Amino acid sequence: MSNKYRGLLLVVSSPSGAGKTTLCTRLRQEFAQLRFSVSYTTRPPRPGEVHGREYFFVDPADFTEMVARDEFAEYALVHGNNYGTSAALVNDALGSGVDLLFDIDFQGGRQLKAKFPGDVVLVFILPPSLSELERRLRSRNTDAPEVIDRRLRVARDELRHYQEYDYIIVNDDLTRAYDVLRSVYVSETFRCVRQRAAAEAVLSGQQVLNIGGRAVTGSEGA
């Protein structure tokens, strides 16, 4: 089935502990056409992580070579480790009408926005307060106190970049926050830049259908 819809690059960022992972997981579960962009990283895998599923795990030398070959659409140093997104993956997704979901920070989002200004939507998940963020981090009982302190320092720096984002969602209530994130995604898929082919199809006398949250011609939906 051909698909003339232009893909969307949805970047969701937040400080650790703000609920980003939970919200993004729900979004992917509801919308099968939204695929997770698997990044490359130099950090070692954590228990249960699988190469190619959570990340592509590479050593620092390989990562440096990929940077030299200009293979990344974006890359950044985060918490002492390198992370990067394949440029080929992004270009293929945009050309084939695939929506990609990115779990990256403001550095990566900034780079993607600069390279693909009409395709990137930046969403920042905001905790209701720094004290609530600290409570969530400490209640997880997964990190040492010094790690939590570092995450809180990083969170303050990340929050200072909120003006670079298109949308701000306060995660004070998970259901309410998800409803907003869902609305952002659905609305953005129907922007003119992504639905231009549907309008041209109607003008040419074709029938257009709304299938899976996007407009396609009757022949495409057959």
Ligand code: 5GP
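Same protein, the form predicted in complex with this ligand this time rather than the form predicted on its own?
The next block holds one chain only.
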């Protein structure tokens, strides 16, 4: 058995505009050990987006080659563009006890859950209403009107997939929604399947610390 904490794969999905980027950014700011999975996409960058930070922006031919080489843990067509998660990143994280955060859609969440059933936690962010979703998309001011219209048209279809998720968080008030997201994350890190190493370490005479919302064995904390 591994002598390390086993990382979790925290997937956060929602229709565009419900607030998942805002919530995920807060979570990453609070928990330094949570690493963001930077996806590959064929979508053009938005103003301010940086290659390698929000996404790896690739052209469709490169994306197709990556699919052929089996380099994605999951991939999907979303709003007319291709998006995919690096398989190497996921495998490395699981192998080294790192928690990974994913901002991916329900198709990606479903594929990851099928591949890593014990490691994936699926969180769905629900807007308080469809009209508030529209207001947020328009006031965010990042997409052309026809792009917003298309996102609103598919929002209902995305919402219908809520049943595939482990947790649903209504993002009406940002502070309240964040409190729930952080408690889901912290609680999930303490699942038995992830904390076996801590229990085994205590049994073998080592000291285990509870640091930053997660148990750390002496060898990890060093």
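Positions refer to the first chain, counted from 1. Everything numeric in this text was worked out from a predicted model, so none of it was measured. The term rigid core refers to the most C-alpha atoms you can superpose between the two forms while keeping them within 1.5 Å.
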Once the core is aligned, does P117 move its Cα by at least 2 Å between the two forms? no
Does the distance between the two CA positions of G80 reach 2 Å or more between the two forms, the core being superposed? no
